[in-house]
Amino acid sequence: MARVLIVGAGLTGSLCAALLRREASSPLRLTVWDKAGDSGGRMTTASSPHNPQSTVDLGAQYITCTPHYAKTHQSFYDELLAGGILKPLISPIDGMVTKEGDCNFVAPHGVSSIINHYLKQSGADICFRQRVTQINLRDNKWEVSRETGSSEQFDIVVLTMPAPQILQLRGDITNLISECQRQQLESVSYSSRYALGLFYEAGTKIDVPWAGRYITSNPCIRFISIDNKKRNIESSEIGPSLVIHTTVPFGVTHLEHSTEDVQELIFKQLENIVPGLPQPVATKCQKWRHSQVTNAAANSLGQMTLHLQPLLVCGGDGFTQSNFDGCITSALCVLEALKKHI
C-alpha cells in the first residue's frame, strides 16, 4: 500500500487528501502533517478558552464565488451547501465591493469546518505540531524529517505550505529543485497582517448596525467582523466574538514585534472606531506572515512537480490565487499530477 504524505492541513492539503481518497484506483495510506496545533491553515477558527462553542474566524471571513467558478466548481459548492457547511451570506458587510453575478457564502460553524469536512472524508492520519525540516531520497522513497519525532518514509509527498517554507527545507530536496523552479518559488510573494479575535461573555451586546465593516481611513485596522452576527448564529447562551484584521502596511511594519505589543496597538485604534466596547473575557492574536498571495508562481499551472520517481509535488494558492477557488484549482492540478502514480 503506497504511503502518501501531505504537508499542510489548510484548504489545498485537506482537499488533496479527500480527492486522493475518492480517485485512487488502489488503496493508499494517507498522512497529513501540519506545523500548527489545529487544522485550517489560513482558514482557521479559534475557540474561546471559556466556552468552546464561542468561536471566531481568524483568517478567511467569507467566500466569494464568481459566475465562472459557480460553473467550473459547482460540485464543490453544491456539496458544501447541501451539508450546511456553507450558507449564503445575508448579514450586512459595510464597504464590501460586490461585482455583478458574484455570490458570497459564510460558514456557520466557522470557516475551518470546510477543512474538517475534507479531512474527515480523506480518512487520513492527521498529526499536528509536525514541522517538516528535511526531505531526503532513500531507496526510492522520501525520508521526511521533522522537528519532533523520528523521520518517516513515504512513496509520494505533496507540499502545500507557503512557497518560502518550501525553500527553507533542507536535505536532498535543495538539489532537486531546478534553477528555473527555484526562481519561480522565490518570485511568490505574500502580504502580512495580524488578526485579533475577541471573545465576550454571554449576554454582551455590541450595538452596531453591521456584521462586518471595511475600514478605509485607519492606519492599523482594515476589517472588523462580529463573527456570530456575520454567520447569522446569534445566541443568548453564547457570547459574541469579534475579529479585527489589520492593514497590510501595519502588518509589515510590526511583523517582528511581540503579539502583546501589537494587540495593545490594535485595541487603542479599535476604541476610535467602535468606542465603549466591553472588556473581552479572552483574546487570540494571530500573526499571518503569509496572509494572501500578492504574486503567484509564473507558469506553474496550479502545481509544481519537483521529482517524478518517487513523486514530489508542490501545491497551494502560491501556484494559483489566494482564495477558495484558487485552492480548489490547485488541489485538482495536484490530483492530475498524481493520477498516473495512484
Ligand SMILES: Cc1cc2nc3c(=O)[nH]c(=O)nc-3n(C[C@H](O)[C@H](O)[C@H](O)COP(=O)(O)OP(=O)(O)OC[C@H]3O[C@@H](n4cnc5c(N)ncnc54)[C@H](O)[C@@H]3O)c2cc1C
Contents of the next structure:
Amino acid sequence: MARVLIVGAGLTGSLCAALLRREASSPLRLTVWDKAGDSGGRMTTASSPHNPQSTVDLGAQYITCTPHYAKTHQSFYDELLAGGILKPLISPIDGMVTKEGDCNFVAPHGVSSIINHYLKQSGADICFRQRVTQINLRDNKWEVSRETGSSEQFDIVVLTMPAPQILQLRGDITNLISECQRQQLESVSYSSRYALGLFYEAGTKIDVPWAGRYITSNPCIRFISIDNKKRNIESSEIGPSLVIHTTVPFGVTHLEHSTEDVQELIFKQLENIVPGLPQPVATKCQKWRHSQVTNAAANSLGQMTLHLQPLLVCGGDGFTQSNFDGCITSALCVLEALKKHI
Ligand SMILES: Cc1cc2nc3c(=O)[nH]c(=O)nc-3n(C[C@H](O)[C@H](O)[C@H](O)COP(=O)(O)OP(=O)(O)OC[C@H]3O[C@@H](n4cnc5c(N)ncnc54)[C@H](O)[C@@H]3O)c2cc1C
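Hand over the structure of the form predicted in complex with this ligand; the form predicted on its own is what we had up.
Zooming out: every chain and molecule, the one shown earlier first.
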C-alpha cells in the first residue's frame, strides 16, 4: 500500500488528506505530521487552561465567500453548513468592509473545527510535535527526518507549510528544487502580526455594542473581537474570550521581542480602546511570523511539483491566496498533481 505523508495539519494539509481519501483509486496509508501540538495551523483555536470550553480563534476570524467561490466551491460550503461547522456571521463587526454579494461565515466551535472535520474524514494517522527537518531520496522513496532524529519512508510527500519553512528543509530536497522554483518560493512574502487571546471568568460582562471591531487609529491594535459573541455562542456558564490582532507594522517591529513584553504593550494599548476591562483569568499570546500572504508564488497554478518520481509536491495559501478559498484551490491542485500516482 502506498504511503503518503502530508506535512502540516492546517487547512490545506487537512483538506489534501480528506480529498486524497475520497479520490484515491487504490488503498493509501495517509500520515499527517505537524510541528505544533494541535491541529489548525493558522486556523488555530486556543482553549482556556481553566475551562476547555472557553475558546478563542487566534488566527483566521471569519470566512468570506464571494459569489464566484459560492459557485465553484459550493460543495465545500454546503458540506460545512450542513454539518453545522460553519454558520452565517450575524454579529456586528465594526469597520468590516463588505462587498455586494459576499457572505460571511463563522465556525461556532472555533475555526479549527473545520480542520478537525477534514482530518477525521481522512482517516489519516495524525502525529503532532513532529517537526520535519530533512527530506532525502532513498531507494526511490522519500526518507523524511524529524527534529528528534528519527526518519520514515514514504512514496509521496506533500508539504503545506509556508514557503520560507519549505526553504529551511535540509537534505536532498535542497538540490532537487530548481533555481527557478527556489526564486518563486523566495518571492512568496507574508505579513507578520501578533494575536493575544484573553479568557475571562464566567459571568464577566464586556459592555460593548460590537462583536468585533477594526481599529484604524492605533499603532499597535488592528482588530478586536469578543470571540464567543462573534461566534454567537454566548453563555452564562462559559466565560467570554477576547482576541486582539496587532497591526502589521507593530508585528514586524516586535518580531524578535519576547511574547511577555509584547503582551504587556498590547495590554497598555487595549486600555485606551476598551477602558476598564476586568483582569482575564488566562492569556495566550501568539506570534504569527507568517501571517497572511502578501505576495503569492508567481505562475504556480496552486501547487509546485518539486519532483516527479517519487512525487514531492508543495501546496498552501502561498500558491494561491491567504483565505479559506485559497486553501481549497491549492488542495484541489495538489490532488490533481497526485491523481496519476494514486
Ligand atoms: C492573524 C490571521 C488572521 C487571518 N484571518 C483570516 C480570515 O479572517 N479569513 C480567512 O479565510 N483566512 C484568514 N487568515 C489566513 C488563513 O488562516 C490561512 O490562509 C490558512 O490558515 C493557511 O492554511 P495552510 O494550511 O495553507 O497553512 P498553515 O495553516 O500555516 O499550516 C501549515 C502547518 O504546517 C506546520 N509546519 C510548518 N513547518 C513544519 C515542519 N517543518 N514540520 C512539520 N510541520 C510544519 C505548521 O505548524 C502548520 O500547522 C488569517 C491568518 C492569520 C495568521
